[in-house]
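One chain is shown next in structure tokens, namely the form predicted on its own.
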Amino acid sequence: MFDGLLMLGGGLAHFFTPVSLFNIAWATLLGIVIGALPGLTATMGVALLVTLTYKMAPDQAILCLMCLYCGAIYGGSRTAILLSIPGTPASAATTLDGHPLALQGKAGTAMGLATTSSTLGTIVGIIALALIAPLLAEAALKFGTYEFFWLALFGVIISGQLTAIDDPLKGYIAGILGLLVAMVGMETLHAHQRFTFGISSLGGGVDLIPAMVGAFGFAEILGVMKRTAQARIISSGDRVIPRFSEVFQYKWTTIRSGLIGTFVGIVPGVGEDVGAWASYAAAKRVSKEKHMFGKGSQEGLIAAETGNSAVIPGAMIPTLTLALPGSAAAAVLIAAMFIHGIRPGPLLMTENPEFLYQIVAILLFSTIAMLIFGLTLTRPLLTVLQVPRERLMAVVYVLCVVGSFAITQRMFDVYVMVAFGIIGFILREMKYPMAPLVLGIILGDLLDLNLRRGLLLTNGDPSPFFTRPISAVICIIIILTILMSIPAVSKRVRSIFTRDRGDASAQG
């Protein structure tokens, strides 16, 4: 405990130098502005900035991304609740309240909340991650091949279960298909070549951050193109910063939601607009003012914003602790770390330990500078707002091809990111997850490489991914929640609790 609180010092006095401080200041109110931006997600900014990260040294690359990445989940507040519109999906849910709110006048007073709150939230968040990770990664140095290849499958399999809670067989599909996208390319234990059919270029397979930059960026512009006009922007001419009283007022609700939100961010590749929901129906459900929900409730507007704003921090415990993506910009980041040269997962608190604490540091630092920025530059912020959005899915398509141009410098990898726009644009109209592709290509070689060496070792012998006691337990939770997204299964389930609670309560 001692140790960490020394590592977690050196961190912020690592960080608290001009160079740094100003990266801080710059990358996060650039994330505040890419959130707030309609078609602009925090997952594209943050895949855009990796391709321009390249010769910054490693601490300030992995700063300006993770900065931008907590300004982005919080700029989409902005629009949704001054335009109904949520500028990122993980501020769909502050829309129900919000939006309300600043229809009575009190826009200025909603995106004061919602500024406290996504502060409180990644405070919780932030204190999850100094004491949940340091423990998970000592657990994971018992994980072997065959854990870490139900682990894959498990980040996949949830992924498309929850982000997809309609319709999970959308999810699985996505998934899958991005698992398929990682078998493109030359296989690592033979070096055979692999569904390349004879095109030398995908002989290396399909690189990370021009699908994703497609997948997210260019999808996002023709989906922009398709939509109609802006909507009128109301203005917030009452005051901005909350007083005490309506923050303390719901302070178990800020603490639920924060907690919900970080339990939700260390389930692989879920994401923030989970994080939001789940914390919103469980204020609702508790909240003694149900009826105000969705008509303007303050309480309503605070969970949401808390739940995903808590999802950053805990998105980074199986991020740096088990290189499994806790969000689709997790996934981005992960990217970015080995082009850094950083390599998370169970070893990192052997080899770096430092660095967790760097990214706590980080952490605390652009979650003060959003709640400055998120204080004192409401108005001028709104000005971003008017910007024709034709002009603004100009200069972002400009950035997809530039950033997919400069990772190599081949002309195939912008193809691979028109390619990728093109589906994820098909996928997004048909009501397709994107969550669970880019989980699928991240995880696909992880899944692939332990399998196949699982078998190795064994002389093909399948059994130990079912004896051993940490495998047999993740394939139980698979098998489980793939039952359980079965309509008929669950119904079944839920008559058969709920016919033994009422027996239950019958025979008190």
Second form
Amino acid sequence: MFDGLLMLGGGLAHFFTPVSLFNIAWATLLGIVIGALPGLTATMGVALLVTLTYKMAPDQAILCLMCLYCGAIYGGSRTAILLSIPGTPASAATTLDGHPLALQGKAGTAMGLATTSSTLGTIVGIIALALIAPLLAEAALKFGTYEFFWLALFGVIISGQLTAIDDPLKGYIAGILGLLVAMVGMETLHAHQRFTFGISSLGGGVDLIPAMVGAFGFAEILGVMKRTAQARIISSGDRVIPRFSEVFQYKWTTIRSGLIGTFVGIVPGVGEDVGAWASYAAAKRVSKEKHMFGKGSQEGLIAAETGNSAVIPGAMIPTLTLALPGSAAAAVLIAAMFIHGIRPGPLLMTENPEFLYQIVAILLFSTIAMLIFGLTLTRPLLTVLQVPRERLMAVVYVLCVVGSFAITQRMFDVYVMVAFGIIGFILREMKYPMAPLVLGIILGDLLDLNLRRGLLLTNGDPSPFFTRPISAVICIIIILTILMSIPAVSKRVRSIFTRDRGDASAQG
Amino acid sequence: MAFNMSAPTHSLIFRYFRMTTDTPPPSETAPEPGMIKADLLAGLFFILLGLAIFYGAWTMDRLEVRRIHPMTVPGLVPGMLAMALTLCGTILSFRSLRTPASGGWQQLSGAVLSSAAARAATVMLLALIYTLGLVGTLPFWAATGLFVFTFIMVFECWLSEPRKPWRKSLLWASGLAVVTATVVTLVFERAFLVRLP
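Next up, the form predicted together with the partner chain in place of the form predicted on its own?
Let's see the whole complex now, leading with the same chain.
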């Protein structure tokens, strides 16, 4: 316990230097601007910034990326409130109550509450990260080849299920496509080249960063430019800094939403948008003022913003302890960590225990920066929202090209970016989620290697995959998840539960 | 976070997390007929892709010369994934065939030929000309300047509604083209020591 506190103090002291504070300030501010600009998302921002932080020291690079990530998720709320367009998909739930508040002349109140809720949400998540991550890392040391195979499969399936709830089949297809992309190139067990078709550049496989820049950058540009309608900014001059009573009044909503957000963050590949929707739905269910939801409820706004911000620290829990990305942006962070020689995973707490607490410190610092910028820079951020997308997107595409080229300095990565952009755009138009695809790319190698290594260890006998206790549990969860996504099965299960409840109430 | 959250997804997430009956269930949005037909095409494509990958995995070198265990052949996982993709494609196609979607083909062709699709296609075209044609042929700064200038002019003076006055756009387009080309080239070549294409 004291070791943890000491290391947290060490983490805070580590970044309490002028250079670090400067980096925190600009990265968080850049994040807020990126989040606020419709069409620029957190994942895209983080993916593009990896290039710019390539030459930095590892700790400073991760510091900048994390600050940008937090800032962008918060920044999206500004656009949601003032323009009724979510700046990033994470703030889609914020539009429901944020924009009606702005229409009622309470834009300042809405922006202020969004800022304090994001701060409090991140803090709830940070506490969970500091408490859960060391325990999970210790438990993960017991995981072997068999467990990691199931974990990789679980990650892709649960991400497919939850990011495309209206059609899990499309989520699964996206996940399988991602896993298949990971099959290209040299496999790690026997060093055999797969599906390279004689193209030497494919030997190393498809790099995650260009693929992400394509799927989240170029695809997003195509999506934004497709639309013709321009939104009108609704703003008002009321006070931005909320009263203590306004924040304190909804303390239970804040804590509940923070916990839901953190839990959603822990689930691999399920990100801020689901965190926001889940906490919004939960708040609506227990609220005393249900009828106000969707018409400018402060509680709804607080739930959505707390929920999406709490996902970030939550997502770092599996990212750091299992190397399973908790969200799409966390997938880019894993790639960035590998570039900088940091190996996330169960061994992190043994090899580099202070790193976890440095992440906690980074999140704390960026939250403070977010609070300061959010409450003070109202006017300048309003100007940012007025940038025409025609001008912005041209520059963003240039950054996508340079960003994917710069890391390995080969044109092949730029072609990968373009291909993923176009394929990603078509898939998005057909309502396929991108998160399972990305998760598939990052987990494909883990899945392939651990399955075949497990079979090699047992001389071809697959039984340990089903008989080891942890493996069996994860396997059962996977089977249940898939079964529940089949409409006929889920309908039948639901009807059993409703009947039981009906019987109980009849008896009572 | 950049996960796509469509309106029906939102309504269904509500349903998913709804534990009591006091929240009125939001009306479930039925998929559009055009989307159902698009699913059929996508399903058939995934079946073909799955079968092609399965063939590739089946005929992949099994490294018998190196006497590896037959259960650890490199084609094992790609083959399994290909089967899963084929299965998902089949379910998608069957589901699409069984769902009534009158006027689906017209709606789908309408969406493909809409002005929105034309705008997206224009972006793709400009991006492809820039990436595959200009970069590498022209110096990077010139290619970038030309791309930014054309992009802004096309979307502000030709494809926007209402169209913007071309003189103002010309000024903005040239200004941004020069600034982007100079800043990006200088920052990456001087500060990050990247040899731009």
